[in-house]
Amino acid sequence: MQQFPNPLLALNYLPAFAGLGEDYFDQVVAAKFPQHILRFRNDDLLPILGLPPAGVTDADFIEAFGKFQGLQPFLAMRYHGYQFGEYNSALGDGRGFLYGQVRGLDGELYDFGTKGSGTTPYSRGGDGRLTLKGGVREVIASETLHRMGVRTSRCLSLVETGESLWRGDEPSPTRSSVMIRFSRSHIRFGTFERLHYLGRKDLIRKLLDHVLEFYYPHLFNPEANERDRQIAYSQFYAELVQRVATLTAQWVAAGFCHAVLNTDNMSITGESFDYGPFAFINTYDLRFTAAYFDYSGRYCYGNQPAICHWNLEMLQRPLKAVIAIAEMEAALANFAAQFQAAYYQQMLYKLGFATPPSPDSEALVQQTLQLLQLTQTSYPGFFADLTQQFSPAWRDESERILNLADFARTDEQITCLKQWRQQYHHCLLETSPEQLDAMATTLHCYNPQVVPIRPYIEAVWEPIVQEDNWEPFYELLRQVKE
């Protein structure tokens, strides 16, 4: 029988990060697992790699991303980070590594990063494994965020590996898995922080040049003189501030609480990844805290903008070795305004308006938040209902707007709903006929009918545990994409 090459192994892998040299990583090998069952494959990502999904078999995924044949050794990346505000120099890839890097058809460089692939020099006594539930949760989180227009890493595959793991935060023994994360970069704020800790200005500059070359190519000029290079470095930091402000606004508008916004979980490309015990909020509550171990609420839902600002401020410490601190401070001073502008825009998308924010539309956003706060109705449910019930006829009479709503019960809530309808109607009157026609599409783009709050995730996990029934999990993913 003719044997065809594995298309995942035949990709044109680029030694981009490897080219930096061993000051930035350790070579490692993957663990050997007793079992390999492909539980998830992300066929939506394959065309970005130039691969037709029909041409990639489940066996190809298992060979490449479960058995890890063909490309070893792999690279465990070195980094430090501020964890809950305290500096930790004992970090690094402890249960994953950089599998490889591939240029997509869109021109961007993508990482294949593992999670649960075995021990490394940075495992700190851990087993280097990922629980199956942890893998399931990250698949759900990343696919939901992508569906809602958030700049995020995604999962390329999830393979169950047949081991029994013991964890303090899950009923144990629990099942094991290995995941491949598809990301624009796994270089973290903490990658730079480690080099500052070591006093290696030369390595900071080398890494920054690498970041510009591969992730900010519009700022990179290998022939630039020192003055122009310094300008490019400052522009990089200013752009990173803008990216992080926009990303944070996307999280908050989506009702997403990252849970563990340590600097080692912040990407240098301004992309979300590695969420920990994330959660989507059920009701609008700025103090909602996703991580059970976040006793002070440091990483609560409403504190995410302040934390991302703080993380960017901490990044100035290593970068000041090569970038003027005054220029970074000036760039960071724009964060609050950039976040606010991006947040208003994201919320207007969720309300169906694709036009830039105006005083009237900003007032609508504020009125919406007041209504959600006062009624404590379902945050995702409110926007799902808005999407389902929307009609251009709402422009004719304000009382038609969400006229099926039953969440306003007290006099105060009923009054607030009436005021919200009047403000929404006012904004509808300011839209052109063409914009009104496009509102249903905008609402659908930013408001899935199902957002996986925690009870939904538990509801799909229970059949997996009890019956090895994966259909509810796949059905949830289908619903999220609708």
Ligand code: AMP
The other form holds:
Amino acid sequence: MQQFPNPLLALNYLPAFAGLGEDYFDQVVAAKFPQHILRFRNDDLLPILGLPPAGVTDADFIEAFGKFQGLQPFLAMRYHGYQFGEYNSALGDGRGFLYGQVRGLDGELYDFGTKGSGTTPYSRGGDGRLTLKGGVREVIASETLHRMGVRTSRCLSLVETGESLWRGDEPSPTRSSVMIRFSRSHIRFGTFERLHYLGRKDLIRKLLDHVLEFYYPHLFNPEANERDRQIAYSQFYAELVQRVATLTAQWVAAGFCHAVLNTDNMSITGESFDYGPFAFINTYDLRFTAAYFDYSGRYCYGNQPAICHWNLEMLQRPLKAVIAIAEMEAALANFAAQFQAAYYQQMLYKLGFATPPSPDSEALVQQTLQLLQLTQTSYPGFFADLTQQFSPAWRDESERILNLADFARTDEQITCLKQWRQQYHHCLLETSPEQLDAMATTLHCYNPQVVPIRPYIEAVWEPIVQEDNWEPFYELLRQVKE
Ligand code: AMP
Ligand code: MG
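Would you mind generating the form predicted in complex with the named molecule now that we have the form predicted alone?
Next comes the full complex, this chain leading.
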């Protein structure tokens, strides 16, 4: 066996996806880049891989995740997908590949997936590259979502690669990068959709068994008879519906608009990933649309639950080869209620309540949304202020609740704020003393003081462009994590 001094190359790579065989991927090679500058390394992730951060040098990162020396082969994953409602059979990893898979100390199987590592058979005339700004934005999105408790992929590294790229949506030429995404699988809804398109029921079933084995192990039993397998498949779909409903609720509560919820950007593990033109909302606006090319607002902030429901419905087409359609329809019928329950729970967390304080605490969520809608005050700012100003003494005196708030100006807004205070106070009265003490922690857990709305991202990008100053970017990441 080959010995690597580089701990990233010496990891115990597990060829799980590779084990499925050539029907699911193409072997590819990485591009050679003129330059390699490590701009971000995610030391928080190394312990999950059993690596002490101090034992991994920047040069190790560059060798493994910039120069791509050591491991082979790399797999460009094959998939199709519905993009803006239209089926596209010309997709697949066009600028990335599966670098390798490693089981974390937490027992989960993680993908190292590249983005920007060069062309593949699926590049469709594209350059296979990732802009540096695109890489910076994905790092910010995933670190923020993770901080807010959203089940998301993370970035393991970002290396600037010294090329000039031309893009319609960035001042060009613009700088290039290659990123390693750390995720629970890059198998997408679209991976199944492609197999349906090809009429390969056998490959759908094989892929489904793989998904169960590695990502839903509690449902996997290789010894099971046919009837028990069918039950497990149905349970898988029902669990996926629940996971996606929860994820969607987490996005909406976090004030996050993914922007491109095509079925090729939906993970079969229900994890959030692939951040392009995403945005965190500034003010509460259900119609807010993040992608400039989303002319109809299909993927607007408030439409995310409906779109995820639609995506799950489309997934029934390939899965009906192996799962009874009636069972899937019954599971999907629960989506709206599951989303609502998860959304209320997430919003109550953001309001500081780890458990619902009273049977009518949903009314507090409604009142909060009404206040945010009516005043158009900063969505992240409202929760950051609540977190900073919260005091258990609010229980004794309702007038003190968020008494520094200056966003209610009109009579209607002032009335709404008063009603909100009453609701909040009512919930505090229903809260036990122990819970009251825990509220500051809950508030802090779900509400960072800084949420990177677009102007903040632009403000850290500008010094990078102007003077190659990366300090504001690192500072933003520190603040988000606080
Ligand atoms: P995305 O919008 O990043 O989810 O990508 C959608 C599809 O376009 C995927 O098949 C990508 O691999 C492909 N793609 C996006 N950008 C590029 C590029 N610069 N070069 C080649 N393929 C790309
Ligand atoms: Mg994608």
